[in-house]
Amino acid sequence: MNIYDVSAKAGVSIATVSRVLNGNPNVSDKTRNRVLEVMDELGYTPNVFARGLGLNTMKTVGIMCSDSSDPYLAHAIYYLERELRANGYDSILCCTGSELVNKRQYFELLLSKRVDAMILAGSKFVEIDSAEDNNYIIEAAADLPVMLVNGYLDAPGIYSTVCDDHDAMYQVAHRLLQSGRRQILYLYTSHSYSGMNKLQGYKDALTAHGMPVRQELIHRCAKDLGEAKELLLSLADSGLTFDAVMTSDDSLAVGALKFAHCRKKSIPEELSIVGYNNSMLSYCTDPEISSVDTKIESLSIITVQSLMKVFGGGQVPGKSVIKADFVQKQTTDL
């Protein structure tokens, strides 16, 4: 018998059961009594290790990411765990995939482990198209701190540390336009909070330069270098011309470079290419790919520092923003 059974039988969320177990006052007497009755009926006993010695903390933080094989998220996890260990905290990692139902299930699983806080790494945990799908995060934040790494959700108990993706992409597009590029193709991977800020930065730079935002130059693509290459080949074969490619991830930039090699385009004379995240991928190509450094180590450090301040009762802003850097390599001459 576990906390899931109690939640299902009582008709309440895992977070509500957790509140009852923790003695949180933000539960109505009716709901509290219902949960306690179900616990007694099912013979459920809270984890002895978590509660047996009257401990107020497990010194453990839950970390969720959508895909630990992604270089950006893998680095985030490494830095977050490193900083948590340095502050005396263990961590439990769950890799959720992209489906909402799985995100919620893993979120509730970590809550059932009585973690002291939750860290959601990456912007894909904030649902842009359906605000109500974020309620499970907002509800849990009433009981424990929820930290978002490069995602933003405005609610009490939620603290976001983000890179200024909009400004980063605006500056890249601005520099490309200043260098004489006029047909800038934009490839992106998702409609996440970060993804939409990047796209808007690209659009705003075009508008600021008096250039039209051409939808035929904006394409969503899976985070796969082979698919990115094939997409560009298809676009070129359809008659679309472009003299620069901006991407929301380095993997797409590698695909753009493979396209350029396939069509024997000189880099950067005929085609400029810019990646995003300044990952190892951008250094492994020939030529090396210019990219945006989103400071994932700094984002992770600030996230954990903010969490420690919250634990200590300190004041922490709901949103902390850091500035990205453009790292010029061999695929641009900006």
Second form
Number of protein chains: 2
Amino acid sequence: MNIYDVSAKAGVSIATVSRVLNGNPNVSDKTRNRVLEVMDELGYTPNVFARGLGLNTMKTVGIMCSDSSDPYLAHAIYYLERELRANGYDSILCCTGSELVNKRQYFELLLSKRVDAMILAGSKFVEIDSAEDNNYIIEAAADLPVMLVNGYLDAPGIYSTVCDDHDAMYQVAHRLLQSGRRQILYLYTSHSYSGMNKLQGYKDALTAHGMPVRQELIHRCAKDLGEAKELLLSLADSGLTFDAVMTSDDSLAVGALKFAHCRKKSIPEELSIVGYNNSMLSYCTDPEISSVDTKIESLSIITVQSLMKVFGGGQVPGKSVIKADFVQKQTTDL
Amino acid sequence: MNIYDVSAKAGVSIATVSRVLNGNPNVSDKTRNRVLEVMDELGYTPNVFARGLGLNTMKTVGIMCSDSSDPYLAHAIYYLERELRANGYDSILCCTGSELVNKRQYFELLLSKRVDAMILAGSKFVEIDSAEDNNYIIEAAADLPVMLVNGYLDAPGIYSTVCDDHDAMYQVAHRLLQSGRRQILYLYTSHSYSGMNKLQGYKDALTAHGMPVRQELIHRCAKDLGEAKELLLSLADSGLTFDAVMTSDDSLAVGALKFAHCRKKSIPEELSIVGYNNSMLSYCTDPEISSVDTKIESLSIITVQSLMKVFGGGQVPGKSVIKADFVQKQTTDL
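Would you generate the structure of this protein in the form predicted in complex with another copy of the chain, following the form predicted on its own above?
Everything in the complex follows now, all chains and molecules, and the chain you saw is the first one.
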């Protein structure tokens, strides 16, 4: 017998059951009575960790990420855990994969553990194409703070810390254009909030330079260096020419570099390459790949600082933005 | 008021206080009485999560690692979390860094959270040079299962799952020697159990081939590709010659490849290079680096399976060993 059974039988969400348990006034009398009735019928007793019973909190925060072995997310988790621990909080980690059904299920599972807050690390948790798929997050945020690291949702109780991806990509494209590049290929992995901002930055820089946005230069690709290399080989074989490659992730830039080696292009003269996230991957290659440092340590620290402020009843903006840095290495001459 | 205060005032370890709380008979009457007396004096009440009170367990396992952003450990955490969740257990993650004092402090902190077991991921938790520094782990294992992923300690309640590093390195050295290499440089990062087994595998293969073990070919280096490159440059400048480089981690192999590019050595003819862990780093380079797949997914799955067997009262060996695979890529011709 648990909160799931109550939620299923009453025909309401976990978050609603949780609100009733917490005495949150934001539930209609009708719904509250229905939930209490079902609890009674099922003989459900809220577990000992329920905050609503006036016990201490668990001092535990749920951290969700799609894949903790991704280099960017691995660093996010490292810094988040360190900062939470420094503030006396444990981190329950949950790697969800990329399927919405799993994200949602794990999210509700962590809620049922009575965590004090949720941190969603990475841009993959907010659906851009189907806004109603984010309702479960918005609903939960009525009961506990939800922190988004590099994602954005505008709703009460949700606090986003994001890198200014639009500006970062705008600056990269602007500098490539200034240095005389005219056919900048753009490779990206995801339609997330972050992914769309990056792409828009690229497009806006072209427009600012009076250049057309050419769809045949914009390609989506799996986050896989082998696939990125093959994609570029087939684009080149189809007659497309390009003198620079901008990517939304270092792994794609590594694939672009393998393409360049394969076709014996001189770098950066014939082909400039720019990665994103400035991960260890961008330092492993010869030449090393110029990349955008998205300040994941700062993002993580600000996220935890904001959360502590929320816990303390302080005012925190719904969105905090930090600037990225372009790190020039050997695949550009900007 | 918490278990720390009791432990400090009674002059006994956290693990001993925990034993008293759990009714573990493995405590002397004198110590038990002293602990109970102090609890009484301090007005300490064991918290609601104490298993000793007969409540359900938290179904939570503590995972400690030195650095979750290391590619090998990031994968270990990903697979451990996934397997634990599939078995209905939460993971509390704790990144300790490499200082013994922090490892020990975080270990006791997690114990005080009443986790059901501890998993120590990576070889860095067992001190080889000073055995008494492992006592805090051995002591805790009297109360709850301690699982070591790629580390080994022989004590009741401690279950190790390790990769056969000795055999893996023996095979690599053996094949390099068979292919005619005679001066194999060995770079390693750590004196851990795993690190020492790897080195011994290299030495034993040399001996089996009737070759001397030459100390000037064996060098310790930080896990940093820049440092590895610089070390090889200075060794070459000092007149040392070598026709192969074996490394205890892919990051060192990437450094060796940068050295080879810098000195324009043909690969693998003039210089063979072998990495370890077969991480993404070994796929980013051109040429891609031959490496040893240490089966971190299998290690993690076996660790969780063993733990579930221990929870169920089953018999589990103190050490489970799995074989590594050599993955030939472009930096060897074996």
